[in-house]
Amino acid sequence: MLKRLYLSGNEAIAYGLIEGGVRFLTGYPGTPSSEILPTAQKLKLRYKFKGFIDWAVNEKVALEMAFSASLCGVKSAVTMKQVGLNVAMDPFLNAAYVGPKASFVVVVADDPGPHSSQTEQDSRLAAYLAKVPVLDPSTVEEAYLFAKKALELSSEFEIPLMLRTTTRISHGKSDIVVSEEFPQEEFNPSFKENLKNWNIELQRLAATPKLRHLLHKRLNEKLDALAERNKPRFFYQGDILILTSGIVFSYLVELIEEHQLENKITLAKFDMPFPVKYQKFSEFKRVITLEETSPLLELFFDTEGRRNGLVPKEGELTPEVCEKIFSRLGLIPEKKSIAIPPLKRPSLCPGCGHRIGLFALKKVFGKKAIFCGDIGCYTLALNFGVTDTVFCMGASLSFATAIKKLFDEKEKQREVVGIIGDSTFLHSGIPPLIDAYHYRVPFLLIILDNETVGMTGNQKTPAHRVSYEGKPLNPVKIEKILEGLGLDFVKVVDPYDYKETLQVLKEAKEYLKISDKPCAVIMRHPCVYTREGLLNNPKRPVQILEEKCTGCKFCLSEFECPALYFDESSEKVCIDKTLCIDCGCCQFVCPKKAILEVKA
């Protein structure tokens, strides 16, 4: 039964994958990819088909799991954002050589801009490096259709397919027609039984380097066959040719029709920007490539674009940017730039347990310590002056280990703190901590445990006891991992208990003076942005005594809760009750004791 639904690009991809027969789907949450897997979970709950759909501990593990499922004859897919693909690059490259037995699709969401990432890298280049074909949808509807097309091509050529989306496709919305009659395919995983030629095919699953050379040759033959089939689609009839793919194509169509440039520009749209077959476009006056984010087609076809400065070398190619490029080409008059007002910097949510925990950390260790931060909500510790570095997931502990080791070798006592979230610790924080323990490096490890993957939309972590289907899981206790590694000082506190948190941090500080190993404080408080966290959050309403408030703004600058604001007329700090969740943590901040808890 066909149904018209209003879907985001990520939701559309989930529909396409499930409709195409994917029955093993995993990944690691990362904006802008995070909504794909939860949408697929909802479909599984609704239609009750067999299979596995859930998160993995990191992207490398996710890709390896999904690929191994394809070797068992089960259509599989894995989701991640572009920097997550960096984590999974080892198995990603290997999967292309080995080749799946059933369809295998790697969905990667790029973040041109970037809006919520460390880099604005182009995953199409990673696909080129790995020799993995890549589909690049231009609309939400194409995201749905290309998900199914990727599965078909992967099955036909026994090759991994990348479905590359971007922020504007992932989070854009459109009404599209979907089937919602998902095939109840026979769920019958097998291993040796599904191999066409047992000896040769099984050997390639554990291939020696010599056989890898032959597998590489076979991979190149597959790519050549795909490139022969991969033809661009042409639109309009002008003497300036623009090569494009992805969301930029949609922008260009709108601009060409808005400015009536149909007889001046020809658009060549590549649904699959790799692999492509080289061709000359000598019949055109100029050949230009507009694509996000790197010059992939531009390099293949040796056109104008980013390399000669016609196209900006960084940032999104938004409609406004594309319009400026048209102006440079003399196709339309130049528009005056519109002034963009400065944005308010992001802040932790009202009542967030991280805020009071970080405030206590600053209180005990001061600003002279070196604070190594990580990727997560708590990156906003920058606002509190307790984050000096932010690099990539897990790097807080690598940085803390190296920096502390350097200062100890110099015979200077310098306090070093590594700050990391619960999910990030399990994702990539354990290996650097092993080095810290092994090399006897005494720094303070702060694990901000809010029992969810907060920044990307509150996905589950390995600490959860029950799956989305209500099935029991084995919860992973971080403190047990730390104790098993050999750490002697491992304390768990609720940062809402400010006095205990201060006391434990002071004990940790003293411990580090005499220790030759890291010590750990786990600050555990459920995320208040989850239903469970908000329902179970203690209520400690406070009031501000006007006669005591001097308007010093210490609470605003050092605590930065969105529920606190400065009233210019009274020159006092006030509480916005529409934002306040009555956590009561601000009572510990005011140096004038002007914020007091209201006793029932």
Given for the second form:
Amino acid sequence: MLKRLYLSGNEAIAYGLIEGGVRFLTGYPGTPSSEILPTAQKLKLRYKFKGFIDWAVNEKVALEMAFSASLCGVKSAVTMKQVGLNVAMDPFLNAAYVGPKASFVVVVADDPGPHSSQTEQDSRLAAYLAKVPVLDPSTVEEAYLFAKKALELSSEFEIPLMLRTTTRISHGKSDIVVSEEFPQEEFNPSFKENLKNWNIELQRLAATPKLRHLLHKRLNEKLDALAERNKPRFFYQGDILILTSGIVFSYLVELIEEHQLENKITLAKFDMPFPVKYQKFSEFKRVITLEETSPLLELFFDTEGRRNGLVPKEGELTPEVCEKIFSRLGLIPEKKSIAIPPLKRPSLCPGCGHRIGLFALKKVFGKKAIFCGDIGCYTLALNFGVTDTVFCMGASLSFATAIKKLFDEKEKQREVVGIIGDSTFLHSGIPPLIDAYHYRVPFLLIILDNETVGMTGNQKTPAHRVSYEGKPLNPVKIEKILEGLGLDFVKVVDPYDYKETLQVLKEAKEYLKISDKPCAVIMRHPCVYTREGLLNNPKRPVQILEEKCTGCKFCLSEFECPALYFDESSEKVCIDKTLCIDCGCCQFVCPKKAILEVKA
Amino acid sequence: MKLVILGKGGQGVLFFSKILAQMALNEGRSVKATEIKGMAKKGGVVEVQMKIDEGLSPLIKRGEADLVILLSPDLEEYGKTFGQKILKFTEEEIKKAFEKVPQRLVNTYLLGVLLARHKIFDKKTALKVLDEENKKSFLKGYEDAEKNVQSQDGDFT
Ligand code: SF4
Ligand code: SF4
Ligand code: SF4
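To complete the pair, please output the form predicted together with the partner chain; the form predicted alone was given just before.
Full assembly next; the chain just shown is listed first.
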């Protein structure tokens, strides 16, 4: 039954994948990819088909699991953000050589801008490197259609397909027509059923380097066949040809129609920017490529674009940027650009347990300690001086290990702290900790445990006991992992209990002086951005005694709760009650004791 | 029609954009929108750009929005980069909203104010997408604002 629904690009992808028969879907959350999997879970609950749809501990594991599901004949897909694909690169490249059995699609969300990522990398280039064909939708509707198309091509050519989306597609919304038909396809995983031909299968599933060469050859043949069929779609008729893919196509259509350039420009849209077949576009006066965020079509067809300075080498190709390129081409007069005032920098939510925990850490260890941070909400602790490095998932602990080791070699006393969230720790914090233990590196490990993946929208973590379907799960206890490794100082505190937290941190500091092992403090407090978290959060309303507040702004710069603000007229700090959640943590911060708990 | 809705996390930007989109869809018009949320959750800037019955992409060029709906007055300077026509709620209106309806319905009250000032959608369309208690709160806002609009010299219409 056809239905018109108002969906985000990510929801549309979930519909496309599930309608296309995906019955094994996993991934790791990361903006802007995180909503695909939860949407698919909702569909599973609604239509009750068989299969597995849930998060994996990291992207590498996710990709491996999904690929092996495909080898069992179950259509599968995996979702991640672009930097997540870096984590999964090893199995990604392998998957192309080995080739899936049932359809296998890797959905990767890029973040030109970037809006919430470390890099602006272009996953289409990763697809090129891995020799994996990639579809690049230009609208929410295409995101839905291409998800299905990716599954079809994957099964036809026995090759993994990448569906590359970007922030504007994933978080864009549009009314689109979906079929909402979920074929109750036979769910029939099979593996090693036919022992007679198993040796032949093994040449693929466990190929040695010699056979890999053959697999590579076969992969190239598949790509050639696909490229042969992959033709761009042409729009308008002008003597300037613009090659494009992804959302930039939509901007260009709008601009061409707005400025009536239909007989000046021809657009060539590549639904699949790789693999393509080379052709000379010699009938055109100029050939230019506009694509996000790196040259791919530009290199392949050797056109103008980023390399001759026509297109900016970094940043999103927004409609404004595309318009500027049109003026550079002499197609439209130059427009004055509008200066955009900077927005207030982001901070942790009011009442976030990370804030008071890290404030206590700063208090005990002092600002001279080296704070190696990680990827998560708590990155924002750099605003108040409790984070010195932010690199990539898990790097807090590799950094802490190496930096502390260097100072030890030099016999120089420096305090080093690695700060990592629960989900990030499980994702990739364990391997560096193994090295820290093995090489006897005594640094302080702070695990900020809010029992959720906070930054990306509160996805579940391996600490959960029940799945979205109500099935029991084994909760993973971080303290057991640490003890199992051999750490003998592992303490758990609720950072809202400020005194206790200070006490434990002081003990840790003493312990590190005499120990040659890392020690761990787990600061456990639920994220207050979730409904349950906020509902169950302790209520300790505070007030600021005006006569005691000197307006020193210590609380603003060293603690930075967004609910605290400086009132210019009274020159004192006040509480914005619309933001304050009455957590009471700021009472421990004011050196003048001007913030007091209001006792009921 | 090109709309931009700006505010801070927790202020109902997404609520506004959802209801406006639903109204357009109910009228059989197409909607393209985009949400940009910063890293911060509560208190961080949330921006929605929405095109109704036009374009292929949801993005609006700076200076070209038909209306910028501002839920947070300190974002005005930023909001103006999208377009000169800004709708913000006066302190008085917000105070009134909190007095007249329970907190969870404040947004629908303000939606009433918005539609009374800018007839971007018919009142009837709004009533169709709201449930009973939201309807009441919406009408209160609508009527209160209508009284006001008549007494003003109409610079908001
Ligand atoms: S989302 Fe949760 S963990 Fe992140 S800043 Fe807000 S309260 Fe803290
Ligand atoms: S509340 Fe305390 S810390 Fe904050 S400005 Fe006033 S005296 Fe300074
Ligand atoms: S009680 Fe203090 S720290 Fe907690 S939210 Fe309110 S102002 Fe912020």
